[in-house]
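Below, in C-alpha cells: the form predicted alone, a single chain.
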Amino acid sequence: MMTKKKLTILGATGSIGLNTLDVVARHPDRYEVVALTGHRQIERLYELCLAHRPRYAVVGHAEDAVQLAERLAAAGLATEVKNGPRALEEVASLPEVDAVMAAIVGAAGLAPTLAAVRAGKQVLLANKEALVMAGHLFMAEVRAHGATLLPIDSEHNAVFQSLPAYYAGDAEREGVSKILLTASGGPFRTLPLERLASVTPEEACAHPNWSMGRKISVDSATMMNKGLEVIEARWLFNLAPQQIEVVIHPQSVVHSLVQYVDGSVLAELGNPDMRTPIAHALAWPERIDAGVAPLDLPAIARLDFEAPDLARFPCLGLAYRALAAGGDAAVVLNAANEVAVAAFLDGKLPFLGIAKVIAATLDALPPAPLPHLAAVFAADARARQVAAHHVERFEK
C-alpha cells in the first residue's frame, strides 16, 4: 500500500492554495492534507477545513482563531485552529509533514517559508519573494538543512523540467548559456501609451490568460512579475543576471526555455493551467495527472514571441536594476512594490505611479549588505516607510 505523503498548504485560501488541494482532490491514495491556512478569509477556509479535514488550521488573528473552531467544532472536524505568524512557522515544520506548499503572497510568507527549509522539507515555492528578498542567505539554509526546493512559478518549473536532471547550479558544466522567461505581456501589452495613465484596478486585474490574485496580476500588468521572476530564477539556478532573458510570448504556451551551448533549445510547453507545475512538484521526481487538457497544437495554430519594451514596462528594468545593485535593493525593491500596488488597488495611486514610486525608493535607499536575516526585515520596513511617504506625494 502506498504510503500517503503528508502535506502542509500555507496560503490555502489563494489561487494556488485551491490549486494545489484541486491536484490533491484527484488523487486521494496519495496526499494527506495536515494542515491548511488562510489569513482573513474564514468562510473559505472553513469549506476547505470541511473538504479536506486537516488536523490543523490556521488564520490570521486570535478573533478569527475562536469563530472558526467554534464552526469547524459544530460541523464534527477536531481541527485544531491556530492564528498568528509563529502558528505559520509551527505547522510548517511540523514532523510529520513531509512536503509543504509555500503559497502565501508577499514578504508575509517569508518567515514560515523559511521554517519548513530549516526542517527539512520538500518545500514547493510559490512563494517568490522569500528569494528575492533573501536570495543567499535563503540557499544557504536549503543547502544547510538538506531541505528540497521545487518551484512552483510556471516559468521556473518549466526551466526545472528543462535543465538537466539534479542540476546542482553549475550552469558552465552543464552547457547552459543562458535561460528565457517568457511572459503573456498581460492585459496592456498593445494598449496605446497614453491610455496607461488612466487604466483602472479592475482592467490591470483582467488578465488575459490566467486566473489570478489581484496583487499578482496588477503585478503581471507592470511586468513586475517577471522582475521578481528574474530575480528568482538567479537564485535557483545560480545564473549571472546577463544569463536570464525575458521574452514576450502572448499566448502562455511555451512556459520558459533553456538555451544551451551547442545551439539547442528546450521548453516546456503545456495549456496555461497552474495545476501542471503543481502536480509536477507534487509528484516529482514521477507524474500524476492534473486535470488540465492536453496541448492541442494545430488548434493554436501559431507560438508569437517578441522583446519587452522597457518603456511600456518601467518595473522590469527597475527589477534588473536592482538585481545588478545587490545587497539589499532587490528587498526595497519588493517591499516598495509591494506598497505601490496597494495604494493603487485601493484607488490612492495611478497605474504609472507604482514604478515612479518604486524607482523613488530606490534612489532614496542605497544598496546595503545584507548579512543576516534580520538585516532582510530591517531594509523591508524601511522601504516600505519610504513608499509609503511617496504614495502620500501622489495623494497631494
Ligand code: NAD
Second form
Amino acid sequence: MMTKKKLTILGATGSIGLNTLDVVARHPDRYEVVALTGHRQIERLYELCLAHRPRYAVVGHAEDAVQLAERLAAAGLATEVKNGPRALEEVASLPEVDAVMAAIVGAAGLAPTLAAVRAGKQVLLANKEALVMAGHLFMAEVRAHGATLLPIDSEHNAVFQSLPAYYAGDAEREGVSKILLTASGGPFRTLPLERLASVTPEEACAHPNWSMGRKISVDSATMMNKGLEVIEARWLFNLAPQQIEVVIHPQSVVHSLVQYVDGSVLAELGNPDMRTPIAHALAWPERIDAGVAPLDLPAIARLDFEAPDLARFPCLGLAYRALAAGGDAAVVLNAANEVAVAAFLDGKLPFLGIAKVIAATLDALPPAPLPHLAAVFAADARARQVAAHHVERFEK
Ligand code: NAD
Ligand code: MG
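Would you mind giving the form predicted in complex with nicotinamide-adenine-dinucleotide (NAD), to go alongside the form predicted alone above?
Expanding to the full complex; the earlier chain stays at the top.
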C-alpha cells in the first residue's frame, strides 16, 4: 500500500477548495485530509468535515468554532475545531502534513501560506495575492526553507507544465524568450463601452468560461486578475516584466504558452476546469484522473486570439505600472483593488470606479522599499485606508 499524502486545505469552502476536495475524493487511496479551513460558511464546512473527517477544522470566529465543535462531536467526529489567523498558520505547518493547498482569497491568505512555506511544505498555490504582495520576500522564504511551490492558477500551471521540468528561474539559460498569459477577457470583453458604467455585481460575476469566487470573478471582469497574474508570474518564474505578455483568448482552452528563442511555442490546453491544474499539482510529478471531460477540438472548432484593449481594461495597465514601480507598489495595488472590489460588490462603487480608486491610491502613495514582511503588512494597511477614503469620496 502506498503511503497517503496528508493535506491541509486552506479555504476549503471556496471554489478552489471544493474543486480540490472533488479531486481528493476520487483518490481515497492517495490522499488524506488532515485539516480544513473556512471563514464563515460553517454549514458547508460541517458537511465537508462529515465527508472528509479531518483531524482539525479552522473557522474565522470563536462563536462559530464552539457551534461547529458541538455539531461535529454530536455526529461522532473527533475533529478539533480552532479559530482565527494563528490557527490557520498552525494547521498550515503541522509536522504530519505533506502538502498545503493555499486557497484563501486575498491578503488574508499571505500569512498562512507563508507558514506552510516556512515549514518546508509542498505548497499548492492558488492564493496569487500572496505573491503579488510579498514577491521576492516570499520566494526567498521558499528557497530558505526548501519548500516546493506548485502553481494552481491555470495560466501559471500551464507555464509550469510548458517549461523544462528542471526550470529553476534562469530563463536565458533555458532559452525562454517570453511567456504569454491567456485571458478570456471576462464577461465585458465585447460590451459597448458606454454600458460599463452601469454593470451590476451579478453581471460582473457571470464569467463566460469559469465558475469562481466573487472577488476573482470581478477581477476577471476588470482584467485586474490578469494584472495580478502578470506580477505572480514575474516572481514564480523570475522573468522581467517585458517577458510577460497578455493575450486575449475567449475560449479559455489554451491556458498559457512559453516561447523559446528557437521559435518554438509550447502550451498546455484543456477544458476550462480548475480540477486539471489541481490534480496536476496534487499528483506531481505523477498524473491522476481529475474527473475532467476530455478536450474535443472539433467541437470547439476554433481558437481566437487578440491583443488586450487597455482603454477597456485600465486595471491591466495599472498592474504593469505597479510592477515597473517596484517596492511596495504591488501591495498598494492589491490592497486598493480588494477595497474597491468589496465596495463594488456592496453596491457602494460603480464598476468604472474600481480602476479610478486604485489609480488614486497608487498616486497618493509613492513606492517605498519592502525590506521585510512587516513592511508588507504596514503598506497593505496604509493602502486600505487611502483606498477606503477614495471610495467614500466617490460616493458623494
Ligand atoms: P472563494 O471566495 O470561492 O473562496 C475563498 C475561501 O477563502 C473560502 O474558503 C473562504 O472561507 C476563505 N476566506 C475568505 N476570507 C478569509 C479570511 N479573512 N480568513 C480566512 N479565510 C478566508 O475564492 P476562490 O475563487 O476559491 O479563490 C481562492 C484563491 O484562488 C484566490 O486567491 C483566487 O485568486 C485564486 N484562484 C481561484 C481560481 C478559481 O477558479 N476560483 C482560479 C485561479 C486562482
Ligand atoms: Mg488564472
